[in-house]
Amino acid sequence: MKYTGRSFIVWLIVGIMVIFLFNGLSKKTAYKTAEISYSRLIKLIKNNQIQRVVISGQKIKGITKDGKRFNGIVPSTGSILKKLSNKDVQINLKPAGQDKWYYSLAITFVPFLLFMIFFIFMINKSSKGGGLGGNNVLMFGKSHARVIASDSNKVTFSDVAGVEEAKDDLKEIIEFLKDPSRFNKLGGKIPKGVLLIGAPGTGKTLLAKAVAGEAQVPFFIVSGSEFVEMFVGIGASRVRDLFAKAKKSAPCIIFIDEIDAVGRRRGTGIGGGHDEREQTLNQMLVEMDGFTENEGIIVMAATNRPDVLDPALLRPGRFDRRIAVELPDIKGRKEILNVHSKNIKISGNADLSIIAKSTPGFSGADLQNLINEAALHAASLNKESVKMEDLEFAKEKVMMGPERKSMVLSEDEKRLTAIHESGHTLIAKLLPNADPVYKVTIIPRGRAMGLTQQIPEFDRHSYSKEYLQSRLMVLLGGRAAEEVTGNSITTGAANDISQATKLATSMVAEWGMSKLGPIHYSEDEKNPFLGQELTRTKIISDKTAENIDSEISFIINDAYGEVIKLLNDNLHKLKQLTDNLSEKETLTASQIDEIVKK
């Protein structure tokens, strides 16, 4: 329904009606009036048989004693208005007009005609600002999917770097949306649904807006989470709508973002199974692969938690294909960095290659967050280009937080920070197997009061025991550098300890690195509503638990024997450390190197 003047003149109209017949309803209900003569009013004075009158001009109205209400006029209001007072009758005085019939009609309609207005508005409004409807009367069960048109979908597969696998997988979708006869004839189908998988920032969305960008299809991109409201059926409602549109805007895409906001598995919540929620998760499942037919709608969403996405979802005939979307590797950092770099300024002197090298683990927002604070930075220093130590800046402040300089350190805590991160330095450059150290400081950053920077010379993939045993170590080194020197144990371990527990623990509990030998033991089933704590199920007996026990700590136990063992043979070259870290406050990779030679 659309509001015009025209049906706004129509309700107005019906309220008027409306008005009249109520106030000829309650004159006919009211009590009945009579018409008194001036000498009958006189006479009833006289008499004290008036209770209360209302006087306007020269009109009275009153109600005598008995309960008889009686109107009329008189001559002089003074002298009544005397009489009545000598007999104690309750007078109400009324200024002349008021009782005339269209005062009486703007007091009752004014309001009505202010509250038709406000609803009208709020109507209006709330049409205007949500689905795609743009006029649509209240839009609690509509779509509020945003629609890009495929003229306006700038986005291509150039703008998207560091997945190329996932992009092959998305090619056959796109030649479909482009031409759907080519696989019709031959009898296929293409799938009809993708659902992208990866971890926070890998570039799930921009991939799929990418996907309408090349097809050159109307996109439709909802979040999970826009579909679950608090009244039941509005969900499924939405679902219902979005479909209905996409249907009229074939071929396009669905995108919907963070799909396990309503996709979860069904039957697991505490309040049972018929919820909002599972109703919205329904009506999606019959939408995607139901009695009715979606032809030209290919259905895309992403989640970084398939884990806890219901099994019906996931089914052929739904989401088909799941495609991995990974975090980049060298090659992929690379040229990420160069695709948000095209818009900034870069001196000659920067070398993006070195950046993606020393950036492993790095999302591709975490590569455009880098490149944005490295512009940030130089622009606050009025350079004319980013420049290399901008980069290294913007790395630093990603990776290891931003530097607290109101923080001040007393010489002692400086003196035991210092001998912490040497530690940890000197046991990675003793340690054959573990990754260099890039970077070591005693310049508090983020939570941390000092840190030691090691990046690996390649991408791995998997890791060797040797590797984790060195990392173990190096993770110990902190403390042990505190026990050999003869200071005093401080707090400043506490992670350290934490990472080397979690890695101990995963390696004999998980990767089998330990003398119980090639076995897997775990002792949780997670549930994706109650927490890990209310559904911990033990799987395993009290004497292997002991043992599992017993390993971690034989390994964390002997790695720190070695590191106490190699920091006594390397003492010397702890207290060098310790010396130049605690006058520089930062050592780079060469120093260290220098250091450690002598």
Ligand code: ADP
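Each form is matched to the other, and the largest set of C-alpha atoms that superpose within 1.5 Å is called the rigid core. Residue numbers count along the first chain shown, from 1. Keep in mind that this is a model prediction, so the values were computed, not measured. Compared with the form predicted in complex with adenosine-5'-diphosphate:
- For Pro218, the Cα coordinates differ by under 2 angstroms between these two forms after the core has been superposed.
- Relative to the superposed core, Glu421 undergoes a Cα shift of 2 Å or more between these two forms.
- With a cut-off of 2 Å and the rigid core superposed, Pro432 has a Cα displacement that reaches or exceeds the cut-off between these two forms.
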Contents of the next structure:
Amino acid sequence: MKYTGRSFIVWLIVGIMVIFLFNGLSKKTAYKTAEISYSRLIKLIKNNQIQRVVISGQKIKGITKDGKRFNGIVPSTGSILKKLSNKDVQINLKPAGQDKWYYSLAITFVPFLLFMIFFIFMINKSSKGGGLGGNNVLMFGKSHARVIASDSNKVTFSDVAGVEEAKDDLKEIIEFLKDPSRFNKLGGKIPKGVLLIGAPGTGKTLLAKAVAGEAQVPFFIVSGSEFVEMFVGIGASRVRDLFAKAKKSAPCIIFIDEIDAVGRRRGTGIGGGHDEREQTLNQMLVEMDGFTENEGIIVMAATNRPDVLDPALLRPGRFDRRIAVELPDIKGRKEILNVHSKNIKISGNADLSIIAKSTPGFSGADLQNLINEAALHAASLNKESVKMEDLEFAKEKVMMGPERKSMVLSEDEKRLTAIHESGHTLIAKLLPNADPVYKVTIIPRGRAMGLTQQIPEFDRHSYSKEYLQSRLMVLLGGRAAEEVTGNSITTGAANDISQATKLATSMVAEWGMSKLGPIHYSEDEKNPFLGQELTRTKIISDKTAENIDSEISFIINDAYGEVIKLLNDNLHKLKQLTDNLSEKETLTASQIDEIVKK
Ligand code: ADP
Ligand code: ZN
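Output block for the form predicted in complex with adenosine-5'-diphosphate, input the form predicted on its own:
Every component of the complex follows; first up is the chain already shown.
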């Protein structure tokens, strides 16, 4: 049975009226009683005129022998009882405060009713503009998930551009959703949960929707923050409801946007004030464990902060497939611009590839916004089609826009970043002991302007001195490249320098890799009250500290000198790498090999 919001409130009002009616009725039928003063009461008692009384705390009522009803107030039950004793009166006692049944009923229920009204008011308010069925008052335990039916979902992979790797990873999921039973027969294992990791606007939602569109299955979409309500237990029951609905329409996709809102590590709240969120998260884990791999439900979730997620979410059988959705490179940006300008008249002189080139750090959403703004600008000037100047105008506008989260590099910064990263990469390629370079990119990511990724060939459990020296040189390669190319040195190397210093410090003070010999100089247990500096002076003399410092600076400067020499000997390769990187923005291992071998 379902009540709509309105009829429920009507019922409430009816209920309240019934109570008042009873109250009124009983008032009417009540006997006429006269209020009498205490002195009059004493007189009546003295004259033995009272037939019967009921005493309740300080209240007294009764009937006189000639049939008159009265009520009044007495100092206390005890005092009046004394006066009534050994008079011929029938006495009844009632506990103080106990009154007519409807009175106590009202006292119990009125606050409850008020609370209910408040509650309904809040729910109505919070569901305004919310999802499906938001107006149903009794729906607060139901999920607010929006459902996109399979036949109304027109999004496909062709609408998502520039994230080829992510698309490849998702193809298997589509195959599975198209025909789960086929996978059953083959005994194939499909992940239950896929976590899409990437900055806002990189197309995670779009990608999930496209998977549903490609597989032609229903798509349930809900935001993690919708589960975290103010009333404990509602989030959990929404999760239950969501999964129950999804099971009925399997095969299907459940997409949870901003999963970090519910999925944050448990037990980190100060004072344990996160009951609601933890209950919701627990319920989510229970639900994910509750269906088998081949039931036909795929839970996809998106986050920008995988590091804050509760480890339990990432365990096998939950979100054990992780897919990075990265900011698009120059080629990707061109494709995204093409996708969004499909239905827009772009004039002949407008070159989208120039726009793509000058927008490193733009997300898919930014690029869509750019096209949109350009079209609006052209329309406002009554132009027939979108011209290059409209695109340039829109680019500036989006760049300046307040919502941009990631960093956008200027042409100069881009060039300098390319030089810096090429330095890291080239040194890593030239040194036999260094870990192989996997990828180098100048697409900004978080606060980093570029990144050289190395992946070790095998898991290392201990490090040789040669390996550590190579590592140090690779770290210094970025700054050295800025220097040998005659550019002004920048703050971009701050993180490299700090890592290099830490490494050199450990080599001297912990691993005995300097002239000072195999002596352990650092303190293992840092005294939390005295702080590092104080405890250190206790163990190490000033003289030794000086020696340690000079060894550290010797190791670093020695390595830096070698790096400078190496880069000077290979200046042409450095230039080749820089040019290629500036143009393509990302170079893979094989592309790097080719450039360096030449
Ligand atoms: P996210 O979920 O990662 O924050 P969305 O999927 O909501 O990002 O992206 C917002 C909009 O930006 C999309 O609806 C789409 O129009 C556009 N967009 C983002 N990434 C892409 C892409 N890779 N290809 C095409 N359009 C994109
Ligand atoms: Zn660097």
